[in-house]
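Below you'll find only one chain, the form predicted alone, shown as structure tokens.
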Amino acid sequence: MKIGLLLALLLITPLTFAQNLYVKLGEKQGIKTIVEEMLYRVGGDARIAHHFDGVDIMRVHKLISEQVCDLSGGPCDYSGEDMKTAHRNMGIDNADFNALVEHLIAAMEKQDIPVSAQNQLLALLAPMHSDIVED
């Protein structure tokens, strides 16, 4: 009886913490609003604004959203491209990287969203580093 306890607490455990984390981003509304708030910080850095020309920004945003909700636990299915492809040959360094990284952080902040929760996003967020930037 305690392992079937146990097994079901380890198979609950990772969605309610993905749970979670989407009400503490504010859910979809917070979602987007976190989104928007980093593509107009974006727009605005000289360092990676060139990478956005060109762009449908209303779709980028409507991809970036859907990609978060879908990691974060909420009610969401990401609908656009892999990472991989929907980067290739644009260029990337560490340096474009990171810059978004930090409009994110900063539009995370300017909606208080707890640091904890900053990180777990940024955790989930991590791994596609290796398929956005080009070496």
Second form
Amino acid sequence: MKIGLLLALLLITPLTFAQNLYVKLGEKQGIKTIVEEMLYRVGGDARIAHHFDGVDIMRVHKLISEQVCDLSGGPCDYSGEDMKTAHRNMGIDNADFNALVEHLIAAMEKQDIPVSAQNQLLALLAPMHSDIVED
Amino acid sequence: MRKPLLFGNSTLLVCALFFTPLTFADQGARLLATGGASMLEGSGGGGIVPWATLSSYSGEDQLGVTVSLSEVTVDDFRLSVQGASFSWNNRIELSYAEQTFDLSTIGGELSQDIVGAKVRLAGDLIYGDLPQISIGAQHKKNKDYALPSAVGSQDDSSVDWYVSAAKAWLDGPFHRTWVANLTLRSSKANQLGLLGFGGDKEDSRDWLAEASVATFINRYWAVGIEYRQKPDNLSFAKEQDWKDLFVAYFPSKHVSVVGAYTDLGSIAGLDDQTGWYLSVQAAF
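Given the form predicted alone, corresponding form predicted in complex with its partner chain:
In what comes next, the whole complex appears, and the chain from above leads the way.
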């Protein structure tokens, strides 16, 4: 009996680990909710809200959601500009970038995304730092 | 008619002038835990190793301040440290620490002051391929030199130089965030300098390796290990490498707490000095 349970566990475990990031983030709907929560927090953050003045926030929401879906292995194709072009002349510094990361983390925490999935997504987004931040 | 302001207009003006040029790291320009803790010699770091990271969460054109209290209690000794640091622009860190070493079993006490400076040369802890690389110095001065002198120390003050590299992996093994720091130090300090500098057995500088590795269980809790090579300059007692196993808690950008189990080896002829380390830091 015990051995049977152990074998069943051994069989299930690799499947759980193989579950891709897209699924762990809650697929399209989960990702949309995370990005919405993140942008909501950004809007209330005096440090960075001004970067979104006059920006079509619905479009930003659609593009970021699409990008996260794409990056995490979901069935989406990011249709926006590359990161360098999209952020040109916006004057985004390290502090701004980190503030956005904090809001993304807070949004994922609110959706109870496991730390392992949070880290996977952050590691996929971090390389964009050099294209977004102006020295 | 308006009521007069309590402090008058000129005082308000002076306050405004004083505060305008400096922006304090209020919400912090850097991510949680990237300011690290305050190590035993006052520098930003782990517990026993100074790290390439700068204390506090100050970013571009911001000033950050930390104050810390640390205590190490091993079998026959107790070390108390009060420290403070200023960081500017995530570029320069200045620190001060006062160490008091209570010789619980032998009797008496030793103490020293440490003034430190650290400069970030290149790289970033989290972003980019390059690790964060910093150089630093710690100027140490004994305040009770009678005992160190009697056991063979050659000097009551000296400067430690070090170079550190630190890197974080956001999605490391087990999908956890990992941080590693390697520090190379040039030093003549006997037991951090509490037993003076240089000795009757050896009076030259040594290059010493110090390393820390930590993993974040979640955003707020990290566990890790540290190792610090030590010189062995005095003939009256051998000095051994230090190591610790720590748990760090970062409930907010204003407070951090580090607890550790430490093994300080042999000190002043008394072997197997193991015990506990506790450090609390407030950052602004």
